[in-house]
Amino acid sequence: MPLLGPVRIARLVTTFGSARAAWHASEAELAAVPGIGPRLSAHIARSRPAVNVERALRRAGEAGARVTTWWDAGYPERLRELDDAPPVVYLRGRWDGTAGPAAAIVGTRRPSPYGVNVARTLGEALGRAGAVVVSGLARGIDRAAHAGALREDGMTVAVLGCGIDVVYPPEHRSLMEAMLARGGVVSEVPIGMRPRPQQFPPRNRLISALAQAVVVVEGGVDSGSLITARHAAAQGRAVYAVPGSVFSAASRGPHHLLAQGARLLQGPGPLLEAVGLAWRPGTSGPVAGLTDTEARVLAVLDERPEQIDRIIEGTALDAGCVAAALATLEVRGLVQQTPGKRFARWSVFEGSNRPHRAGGVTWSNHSSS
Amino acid sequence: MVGVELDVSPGLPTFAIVGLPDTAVREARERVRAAVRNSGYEMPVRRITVNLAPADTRKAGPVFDLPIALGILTATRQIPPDALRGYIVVGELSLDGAVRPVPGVLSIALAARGPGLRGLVVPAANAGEAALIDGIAVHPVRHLSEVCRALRGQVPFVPFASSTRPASAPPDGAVDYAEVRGQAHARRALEIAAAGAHNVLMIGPPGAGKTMLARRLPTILPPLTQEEAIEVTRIYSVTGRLRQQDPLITVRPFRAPHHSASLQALVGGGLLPRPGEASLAHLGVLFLDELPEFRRDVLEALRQPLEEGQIAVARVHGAAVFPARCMLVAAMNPCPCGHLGDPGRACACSPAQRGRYLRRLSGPLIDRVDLHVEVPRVGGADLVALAPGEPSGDVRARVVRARAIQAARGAGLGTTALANGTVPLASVRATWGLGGDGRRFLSRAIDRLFLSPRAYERIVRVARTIADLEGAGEIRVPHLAEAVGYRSLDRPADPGGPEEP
C-alpha cells in the first residue's frame, strides 16, 4: 500500500496489538494513532478493499514461498533489528534466516573479467569456509559471487527487487533454482510484482543488513553498490572495497569508497575474519589431474581473455581438442569464458591472506575520515 | 497426369476449354489457333470442346498447348487417329508453331514411366531433363509441324542424345574452404555440423565472414547420390529453374533468402502450391542471415520442415507436399550494435537491449539448432599472415566417413538416411553409448555453467557426431566437452564489460 512504509506499519501493529486488528480497525481508530492522522487513515480505508490478503497468501504458497512477518519466529534475524525492517518478508529455499556468518558481495552488472574473477573467487572462499554469501541475483558481480559460493557447495542468499516468484533477469532461472537448494532468495516486494527501478535501492539495505560485512568489487561512483555501502555503514557493517586499475571505469566506485575510509580488500582473509571464520585455500589443487592437452591449453592462457582461434594457433593443437580442453577447464573452474569465444585463466588468491599488521608508520598526509 | 479430351462437332464455330483451367490454359485457344494455322494446317470452323480430366482439379500454365493442338489435328484427321496412342505430350506453343519449354518436365517424366508408354514428346529445351529418367523414350521437338510429320510417319522422331552431359563438372563460381583463412574454431564447428547434419547458428560481428563460411558448407557435405540429384532437380524443374544444358543438379543447393522474405517465399505456397526456399534448399543448405530480423511467423513455419523433412502446403485450389530436408544455417550479430566480444571495438548495448535482441529469436526454431558458433572478426593484417585453410575435399572425406558410420548405426533402426542431427530421439537414447563418466560430466557441466536443461539432448547429438568423426564407439568426456562448447546461447549472458586494451 503506498504511503505506508515499514515504520508506520510497525507503529499500527504495535498500537492495535496485531496485524489483523490493525487491518480491521475503523477509520476513526486509525486516525487516532500518532503519525497517521485523518488524511492517511482515509487513504487506508479507501485502498483496503482492493487488497486481497488470502489470495496473496495462496499465491505465495503456490510459488513455494514462506511468508513471515516481523512478529513471526521465522523472520530473518538480522533484519529484525533494522529501524525500517520490512513488516513482511517472503522467503524461498533452504536458508532459514538465522544470523550465522555472512558477507555480502556487490557490484556492477557490467563488470570487467577481473571483477568477475574477484567476485567469484571471494564467493568460493566464503562458501568453502561456511559463510553465507549475500547478493542481489543481478547480472555481473552478483551472479559471479552466487556462482562462486555454489561451486564450493556453500550457502548463498539473494535479496530480490521483485516478487519472489519472478525471475529477474530471466536468464538467471537456473542459477536461482540452484540457489534454492543451497541457500535461498528473500524479498520484501509483494508476490507477483514485476521488477521496477524504484524497488531496487530499498532492497540494497536488506543486502547489507543480512551480512556482517559488505564488499564492493566494482561499480561506478553513482552505482547501486555505493548505496549498499552507505546502508552498510549506517547499519554498522564493515565495508570493504576491492582495488582495481586506475584506468578502469568500473573501479571508480570502490576507489571512491577507499578514499572515504572503506577497508582495502586484497584477499579473502580479512573478510573471513570479519565474519568470524578462517580462510582455507581450495582443497583440490587447482591444476592437479589435467590431461596433457588441458595443461598445454592452460599454459598459453593468462588473465587477459584470448580468442579461441589464437589459442588454437598458440598450442598448435587441432581445433576440436582445444575446444574440448577449454570446456573441461571451464567446468573445472580454471578458465573463464567471455563473449566472442574468448578465454582467460582464473586468478586465485595465494598465501595465507592474513591482514597485514606490520603497522608502526603513520603517514602525515593521511586524510581519510 | 492430366488427360486432354477433345470433341469437334458441327455448330457455331466456338473453342471452349473446360476442366478448371486458369487464365494461361484458357489463352491456349489463341496460341493453338495461330500455331495450327501458321504451321500450314487447317483450323476447323466448327464447335471445339476441350476437356481437361480429371475435371475437379485446377490446371495451370501453358503445358497443354501442344496436346490440345495435336488433339484438334487428330479430330480433324490431319493426323492419323491412332498415331498419338501411347505418347505423352507436353509443350507450350508460340504463335508460329514453335514449341517452347515448360516447367516440371522431370516430374512428368517420373510419373510417365510405365508399360504401354511409347514415348514422351517434350519441348527440345526440356529434353535433357526428361532424359534423366531411365527407361523412357524421350522425343524432343522444336515445332508443331515436326511433331505432325513424325506422327504421320513421314519422318521418324529424333531420339534424344544424352551425350551432352559432362560427368559432374564443377559449376561456375565454385567455392572452396581453402579460401577461408583463420577461423579454425568455426571451420571445425561446421565440419561437425556437416558430418551430423546439425543445424547451426553463427554468432559474430558484421564482416566476420559468416556468409563466406556458410556458402562453402555444401562443398564439404557428401556428394549427392544419383537419386538425391534427381530429387533436387525435380524441385527446380517444377519452378522452371533448370539449365537447358546439363540440367541435372549435382551440387547441393545453397539458398540464402533475404530477411524480408514472406512466409510463402520461404515455405512455399501460392494459389497453386509452389515450393519455397526451404524446398529449394532440399538436401542442401538454407542460410538465414540476420536471423532476428526475420518475421517470427515465418521462422516458426520452418518448424515442420526441420522436423519432418517436408512441407505440406494446403491451399483452396489444391494441396501439395514438397520435400524440404535442408540443413539450417543461421547467422546473427552478438548484440544489436554487433561489437559484443570484439576486442577491437566497444559494445554500446545495455544488457536489456541485448536481452531484447536475443528474445526476438524464435524459441521453437532455436530449440532445433544444435551448434552455436561464435565467429570473430579477423583483422586485415591477420588475413594476409594466415595460411590458406584446408581444402573442402579433405574435409568432405572425413564427413563422408562419419556419415557412413551413422548410416551403419541406423541400419538396424531403419533410419539409414538420417544423420545424428535428424534421427528421432528414441533411437538416440537406445544406441548412442553414453557411459556413466559421460553422464556425470554432462550433469556437472550443466550445473556449473548454468546451461538450460534443454541443452542436454543437443549436446549428446553433437557429441555423437564428434565421436563418429573420430571413429570412436562410445561417447567419451572430451566429445561431450567439445559439444558443450557449442552452446553459447544456453549460458546466461556473461560480462562483456569494459576492458583494458
Second form
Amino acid sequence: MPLLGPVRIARLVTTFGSARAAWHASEAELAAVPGIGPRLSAHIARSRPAVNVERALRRAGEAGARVTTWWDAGYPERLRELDDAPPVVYLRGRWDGTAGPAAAIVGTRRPSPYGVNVARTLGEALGRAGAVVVSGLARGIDRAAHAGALREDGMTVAVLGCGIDVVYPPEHRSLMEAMLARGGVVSEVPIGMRPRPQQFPPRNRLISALAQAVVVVEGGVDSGSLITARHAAAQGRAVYAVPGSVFSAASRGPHHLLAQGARLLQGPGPLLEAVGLAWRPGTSGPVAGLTDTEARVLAVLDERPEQIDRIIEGTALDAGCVAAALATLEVRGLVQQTPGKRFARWSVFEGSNRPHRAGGVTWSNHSSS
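Could you give the coordinates for the form predicted alone, as opposed to the form predicted in complex with its partner chain above?
Partners and other molecules omitted; one chain follows.
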C-alpha cells in the first residue's frame, strides 16, 4: 500500500497484536498509532477496499511464487535482521531463504570488458566454492556475476525491483529461467508490478542484507551499487571494492569506496574467506574455452602493449587470424586495445605462476587495472 512502508506496518502490527487486527482497525484507532496520524489513517481507510488478498495470492500461485511473511518459517533468515524488513517477500526457484555462505556482486549496467571479466570470475569462484551469488539481475555487472555462478553450477539469487513474475530487463528471460533452476529470485514488490525508478534504491538494501559481503566492481559515485555498499556498511556486512583504471569513469565508485575505508579486493581469496569458505582455483576460469589460435595469441601477450606486427611474429600466424583472435579476446575481456593499435593482456585474477598470500589465501599475482 503506498505511503505505508515496512517500519509503519511493523508498528501497526505491534500495536494491534496481529496483521489481521491492524487491517480491521478503525480509522480513529489507526490515527492514534504513533507515526500514522489522521492523514495517513484516512489514506489507509480509503485504500483498503481496493486490496484483494485472495486475488494476489492466486496470481502468486499462478506465477509459481511462494509468499512468505515475517511470521512464516520460510521467510529469508537474514532479512529478519533488518529494522525495515519487508513484511511480505515473494520467492521463486529452488533457493529456500537459508542463511548460508553468500556474497553480493554489484556494479554498473555499462561495464568495461575488464569489469565483466572480474564479475564473471568472482561469480565462478563463489559458485565453485558453494556460496550463493546475490545480485539484481540488471544488465552489465549483475548479469556477469549471475552467469559466472551458473557456469560453475553454483547457486545464484536475484533481488528484483519489480514483481517476481515480471522479467526485467526483458532480454534476461533465459538467464532468469536458468537461475530458477539453480537458485531463485526474490522481491518485496507486489505480483504484477512493473519496474519503477523509486523501487530500485529500497531493493538494494535487500541485496546487501542477503549477503555476508558486498563487492562493488564498477560504478559511478552516485550509482545504485554505492547505495548497496552504504546499506551493507550500515548492516555490518563486509564491503569490498575492486580497483580499476584511473582513466575510467566506472572506477570512480570503487575508488571512492576505497577512500572511505572499503576493503581492497584483488582476488577471490579474501571474499571466500569473508563468507567462511576456502578458495578452490578451478580450470574453468576466464581463459577456458579458447580456440587454439586464440590461446596462442593470448600466450604471447602480457601487460605491456604490443604492436600487432610483433604479435603476428610471436605466434607465427597470418594477420587475419591474429586480428580475428584479438577481436574475440577483447570482447571476452581478456585483451585490451591501447592507443596506437597496441594490444595488452588483462590479467584479472590470473597471471604469473608465482603466488603470493593476502588475507590468508594464496592466488596468482595479477594486475588490478
